[in-house]
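First, one chain by itself: the form predicted alone, in structure tokens.
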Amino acid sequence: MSMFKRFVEPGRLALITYGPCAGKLCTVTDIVDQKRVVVDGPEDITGVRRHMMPIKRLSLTDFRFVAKRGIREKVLRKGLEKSGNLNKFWESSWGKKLKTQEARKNMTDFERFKVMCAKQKRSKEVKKSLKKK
């Protein structure tokens, strides 16, 4: 059994961790050399246009579909729709975590206050129920 499961290969879904497209999903379309790959969104689906990117700026996911090197955008779009990898990612625990982080980041001051009050109320109820025993 192999120690590694996520390989850099065409059709691999990845999350961009650094740069102007940070936090967006992309698909590896071609391998340039040991340290760089060509990624594509497609732009209308994920907001990432086709460009070269260092592998250090990517986090590889478990999701991939069979694709040839240098896959065209039209075929890439069909492959993503057929495999449903984007939806699978957002339904995974990693995707849910990113959604909650984004929701917290976009909260207003009053919304943060309401969350704090709800946490305090829940904590009091838990302490009260544990104290009765």
The other form holds:
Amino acid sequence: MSMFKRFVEPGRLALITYGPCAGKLCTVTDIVDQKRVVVDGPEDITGVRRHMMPIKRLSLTDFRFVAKRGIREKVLRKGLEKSGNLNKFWESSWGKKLKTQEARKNMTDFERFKVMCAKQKRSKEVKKSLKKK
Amino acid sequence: MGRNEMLAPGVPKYGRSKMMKMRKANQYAKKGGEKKKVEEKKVTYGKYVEADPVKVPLPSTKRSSRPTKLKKTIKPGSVLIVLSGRFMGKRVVFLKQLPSGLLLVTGPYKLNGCPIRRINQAYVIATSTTVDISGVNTDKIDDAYFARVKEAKEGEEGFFDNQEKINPEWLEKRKADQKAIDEPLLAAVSKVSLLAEYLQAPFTLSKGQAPHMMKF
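Having seen the form predicted alone, I'd like the form predicted together with the partner chain now, please.
Full complex below, order starting with the chain above.
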């Protein structure tokens, strides 16, 4: 029985949690030492350039594709496409949570109002059904 | 003056050095030498110069007055949140910018009690929601429309009367204009679900909400 399931390895999809790229997905492409890795979400796909990053800034996801150390962009793209990891991530519960957080942050005033109305409606229904009992 | 002459008051034709030369030349002449003529330098003008130059005023740096620049986020039909004044917190519909720079808005009156009114765009948050105002005609309304109504009544009696009465004709006209503008607006508002309720509800901040972090 292994304690760890997510490893820092080439091909591992990770979410950057700190720094200028915070909130973006990237793939680990190479390992520098115990604390640092080289990371690349191909820039046009996720907006992360190929660069070195401390592991502390990453949150590893469940998704990876098999890759050798130091994979270059072409192989990286192929791997991502074939595995469909990005889509898998956004469809996972973690990814969905992130999306709802973003949607909530970007709500306009009218949308906030509509949400408030929906919440009120729901609570009315709940109270009604409780009263019946 | 002997050798000299005044071209203009205080402006002699020959300056000091020239006068000195002429004096010296004359001295020698008196002693028996030739009178040295001080040659008049032919003045060549580069370009034509007016004998009596007319004073031309400098170009004015004042700009012709124009209304204040409208915020980019405010568009015709935008819903605005009023931040101060009698209708603080109301969500109103923006119609057009008047020549004075103020914004012409309306509640619509039936929804939130705000009539056709002028507001300064500094006291307003523009939301990204818009209402279709293509059916609304605001041509008749300008800044003069909102001028205070003065009833010409003389004497003390008139003074007290003016303060208390609202001219019924003026009121009827206002009501008619309000209706004319609001009818097409209400029709457009009713087409979007919850938009009428949205305009009716006042804007409030609840705990944890900060306007600078919110998207409108």
